[in-house]
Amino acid sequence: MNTPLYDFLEKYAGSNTLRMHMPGHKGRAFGNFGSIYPYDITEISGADSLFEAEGVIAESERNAASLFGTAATLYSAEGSTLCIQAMLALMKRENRHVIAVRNVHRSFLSACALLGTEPEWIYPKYTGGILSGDADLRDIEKALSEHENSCLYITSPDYLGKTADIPAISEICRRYGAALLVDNAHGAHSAFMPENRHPIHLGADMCCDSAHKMLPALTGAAYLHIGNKRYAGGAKTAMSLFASTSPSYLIMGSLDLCNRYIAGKIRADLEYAVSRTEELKRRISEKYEVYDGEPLHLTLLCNGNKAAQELRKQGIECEYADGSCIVLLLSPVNTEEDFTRLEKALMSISPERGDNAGIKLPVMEKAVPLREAVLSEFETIPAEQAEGRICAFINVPCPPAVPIAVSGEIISRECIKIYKRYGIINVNVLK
């Protein structure tokens, strides 16, 4: 496949031009860093505009779109985060009810804070603390039933890797006229698997991925992908709403040269990812619990943070860890080196039981809207002394950003349980 844009880069960076424009490196080598300099560029003639593309930005994405199946597929140097964003403000645009599966990332909460959108909540059967779980279809198809313009929200794959059932929530979404947006951030790699289990061919809206997670691109580099045909055409616009006016050409770049990865290389690397991955879940099943989940996602029952612990001594480092799991993540550029290496130290570790037994979000109560109180001035205190106050800016580390209290809740016993079995031990709550 062509890489319009990276030829771009590549030609620009070899033609020494004389850069009277931005970026104040001029292209000049720095550090370690010096041979990626000449490639970051910022919108010169020929370069094309990620909000206004016509040109190679254009092409590539035209090319991202060809191998998802979608639409539209559109690029953003901002991670899911300015996906999730340009979602939700085409949902205000259509003055949609907005529903939401519990185990939201923080971003999400972050778009409706700065859209004064207020999500209703739907609480999943939790089966992995609050990070993972089931969201009963009788529960969306309630919800869905109550609001006759809706839109749901849910996340699939969650934080631990387990999978919604999307098609048949989408079945439900089209019989309520609701539109179907989901986070697809860990699930970039599923449109190449031997069954294509993308959200947007399993009957999603719109979904937004984020190609450095599973992929070979860099941090930050993420898709829109659009399903349905309404919302192609605004939603460059939603997006330019939150998005940098300076995208990174390096970003963007690196998400050129993975539609050359896709269309050359990744069915067949993903094939032996995924039997590589599913034989080493077979061989330390003797000593793990394995969680049960989308097939790259190694998610282990058990004290993650010894794991994770005895992990770094062997020089491994885990995607996420806590006391009653650990997370690593394959993708398919991982190598049997790879593999050998990673079973030889899980088979090292006498692994501790977690502590996950009866964990829970309980049901939350609003006292103010969680814009408001996002942008109220607050005080930081000790969760311990939390109880009764309301919950401001949230705490929650990322990984793995999935809220405990939301803003404008008030925080329970309960919560501070899962605060501290969390590790927060500071939270905002309303002066």
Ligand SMILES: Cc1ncc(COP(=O)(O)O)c(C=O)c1O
Second form
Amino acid sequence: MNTPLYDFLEKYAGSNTLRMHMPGHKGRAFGNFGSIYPYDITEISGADSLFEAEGVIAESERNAASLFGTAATLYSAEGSTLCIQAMLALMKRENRHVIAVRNVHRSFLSACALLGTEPEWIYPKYTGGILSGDADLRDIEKALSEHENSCLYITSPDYLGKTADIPAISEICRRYGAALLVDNAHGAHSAFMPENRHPIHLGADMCCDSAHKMLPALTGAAYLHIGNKRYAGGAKTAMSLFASTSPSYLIMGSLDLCNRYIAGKIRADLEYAVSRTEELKRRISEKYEVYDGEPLHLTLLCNGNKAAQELRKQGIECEYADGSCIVLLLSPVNTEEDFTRLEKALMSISPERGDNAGIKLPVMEKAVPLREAVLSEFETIPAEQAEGRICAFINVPCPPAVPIAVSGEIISRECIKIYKRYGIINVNVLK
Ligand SMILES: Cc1ncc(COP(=O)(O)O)c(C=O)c1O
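Next up, the form predicted in complex with this ligand in place of the form predicted on its own?
Then the entire complex follows, led off by the chain already shown.
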């Protein structure tokens, strides 16, 4: 596959042009990042412009759309966060009521606060602390049936890798005329698996994928994928509402290079990575309880903090760990050596039992609109003393950045137990 954007950057980097334009480093080397500075440019002649794309960026985005099989694919150099903001802005334009399954990432809440969107929550049947669970299809149908003009927002895969039944959910959405938005930040690779499990293929109207999480792209690289053509025309303006006017060409260039990788080796690499991860899961299953989820999330139910410490001693760093699980992320670029090293380290550990018993988010009571609570003056107090106070700007650590109380909700005793369980010592409350 051609790489028009990367080719432009390469040509310019080698052209010895006197750069009388931004950025201030002028393409000259600094430190060990030396070789990348020449490629870091701004919107000069021929480089196109992300939010008014009609040249090399537009061509690269069309390449991505054809690889993912979408109606349109738009690049983000500001992660899935920007794509989530854009999706919700498009819903706002249609004045849709937003219904969301509660284990959302913090970026969803920020987008709601910016847009003045007050989401209605569906609480999943939690199976992995507050981070993971399944939404009951009957709860989804009930919520959709109560609002005429709505959209449903789900996170799949969630932070532990659990995936939702998107075909069934999209069928319900269609019946009620609701748009289906999927936070697929952790699932960009799913389009190229032996069986295509990408949300757009399964019926979503739009989704975001963080290319940087599961594909070989630079941090910040993401896609806004559009399945329903009606959203294609307005999506760029929706993104530009929130975005920096200086998106990184390094990040966009890495998305362009990713197209070449996807068109070339990714299917073979994924087939290997998936079968090797399955084999690894089988082999370690005598020691570990493996959480059910998408193939490249290796989530082990045990005292994750202890396991993470042990792995760190052996030079292995995990994605996330808490008292009940550890999440290890594989990707299509992992090698046999990586798998062997991981397996050896995991087998050398004696995992301790996790402490997941009874962790379930209670249905929360809202006292103040989300936007008002986010933008109000707040004070930070010990979580222990927060009972009955109203949650202000949320301060959950990232990862996993899944909120416990949402801004505007009353912090209950049960909530405080969950803060403790996730090691959150202080919370922000309205003054
Ligand atoms: C489920 C989920 N959604 C959205 C995001 C935001 O993605 P990004 O960091 O690409 O902006 C994250 C980030 O960790 C995430 O885990």
